[in-house]
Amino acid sequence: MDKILVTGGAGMIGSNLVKRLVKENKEVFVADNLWRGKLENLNDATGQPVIPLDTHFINHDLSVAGSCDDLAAQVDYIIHLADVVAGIDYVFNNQGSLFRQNLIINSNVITSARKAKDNLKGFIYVGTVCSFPLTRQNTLDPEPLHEEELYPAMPESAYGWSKLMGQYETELLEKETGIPTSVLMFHNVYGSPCDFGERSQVIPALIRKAVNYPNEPFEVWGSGKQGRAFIHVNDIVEALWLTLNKGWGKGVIQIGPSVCTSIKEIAEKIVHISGKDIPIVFDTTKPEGDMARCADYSKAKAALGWEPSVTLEDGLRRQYEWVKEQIEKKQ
């Protein structure tokens, strides 16, 4: 039975992910301080811990030197999820202390891994589609990524930048050490678990907005002209059990799809599934980030045997229905 770690295991790809390699047969280990992630998103159906907390999941600060050390001794893989972000808000607010943390925890992680150099089989790590140049992504008709055109690098964040050289230490550690390594650079994921309160990302943000008109104003951040690739947490996961198993040696593979969405047809969907009679605001005083994006992802396709399956209209329905319910409990 492979011995898998999971830092971020607590969060919204981190617990589906974890869920689906226990499926598999897989003895999973999960590091996180829980800052977004939630020890209840690693329940089953039945409100049981998938994997025995007291053995198998750690509370580790990744920040500091060699607290990954022991774990990464006993594993035969790797995957590397764990790192600091949050809506646009945040991510803008705190760029300095982003970046730096985010540095940090990857050094720490890719270090334990290159010491473990003896038993790793394989080490996974998930960048994120901000690392592209904002050139790329400054129109509001987009031409899909290409992964070559990651170089010369230019991201808008602090936080693509921290997501880059995360990136470049991975690519280190495989020239050096040998372990085999993929990089896998998620576009905008949604789904459930989430944190849907003040340090949210666009969608659950919205889906709350919307199930709390009208004691909340239903407000978009920007001119809701700015677009990015959805995908789905569901298709995320699929993509990572797809690269543990043949996704080793092949460079930088994109994961979202091919279309543009804007956000304020996110937001008019939303409004349709709340069935509500809601009036969409658009706040242009807020940062709106990097203008449009998507993917070219013809080498997922090519290498995993990866595409999207989940529709749009169905994930956000999805989500809309557990936002809904999380917030009705607390009432």
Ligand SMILES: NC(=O)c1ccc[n+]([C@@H]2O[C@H](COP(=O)([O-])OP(=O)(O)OC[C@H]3O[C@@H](n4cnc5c(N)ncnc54)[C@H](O)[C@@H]3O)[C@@H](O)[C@H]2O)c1
Contents of the next structure:
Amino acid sequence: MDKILVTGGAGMIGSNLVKRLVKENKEVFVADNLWRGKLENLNDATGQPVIPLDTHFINHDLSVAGSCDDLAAQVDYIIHLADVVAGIDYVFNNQGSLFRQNLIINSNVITSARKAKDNLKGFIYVGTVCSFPLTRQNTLDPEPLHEEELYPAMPESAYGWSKLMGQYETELLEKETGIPTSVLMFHNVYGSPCDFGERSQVIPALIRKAVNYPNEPFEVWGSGKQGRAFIHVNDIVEALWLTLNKGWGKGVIQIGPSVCTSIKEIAEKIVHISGKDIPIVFDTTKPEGDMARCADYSKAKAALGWEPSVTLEDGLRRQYEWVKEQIEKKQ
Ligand SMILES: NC(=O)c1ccc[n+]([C@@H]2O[C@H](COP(=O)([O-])OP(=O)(O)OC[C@H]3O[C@@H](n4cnc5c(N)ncnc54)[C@H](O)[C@@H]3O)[C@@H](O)[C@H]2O)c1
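Please give the other form, namely the form predicted together with the ligand, since only the form predicted on its own has been shown so far.
Every component of the complex follows; first up is the chain already shown.
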């Protein structure tokens, strides 16, 4: 049975991935300091953890050098997801500390992998399309992004730079040690379980505001014209699973849909799902990030056989129900 370490495994993508890997009969270890992830994210529908928490969940702060060495030495694969991830407010107001923290986390985990080169069969790193040059994301009617457009590098945010540095160091890991690596670059991922509080990303934040309306105003940050290629977490887990099975040595692969959806459209869909009569207010004093982007996912299709499968309507409806249930539980 393959042993797999998922760093950041208590987070949104990580917890969904851990559940899939367990279902596929893998022995899964999770390293997470619960900065944003939650232990309860690792529970199944009956409320039981899908891995033995006392032996297979390790509360490690991966920004501490060497904290991952022991774990890396006992597994076959590492899927590295841990990093500081948050909504636009947090990302733009904490650029220096976020850049340093992600740089250190990524470098530490990659260093642990380098030390474990005799036992590791593969290392998967996840990057972000925020690392693409801002000049390719500054029009409202974007051409789909291609993997070869990543350099010369000019990401808009420190988050994009930090993730790109981790990606570069992953390439060096393979060159130096021969450990097979794979790098996926995700577009905007949504799904549950997720953070829907102050540090959350746009979809869970808007869903929270709709559920709480009229006690919380339904404010959209920016003009609402900015667009993203939203991808459901189930499709991301499928991409990671395919990568584990046949994604080695294929270079950087972008994971996301070719459709760019404006934040205004997302807000309208959420209002529709809520069934409430909610006026949408646009706060143009708030940041909105890159203008728009979408994916040419032909490499993912050719290399992995991957295509998006969850429709935005279905995914939003599922996430709305989940956030509503969490808010009602707390009342
Ligand atoms: N969500 C997206 O839209 C998106 C898009 C592109 C790439 N990604 C990448 O996917 C990965 C997972 O993202 P996510 O959306 O699941 O975010 P998340 O915040 O839910 O998961 C990240 C996890 O890392 C953990 N973590 C943070 N700092 C840590 C530390 N010092 N030590 C140990 N654990 C730490 C957090 O507690 C959390 O559980 C990240 O690397 C992110 O950059 C996400």
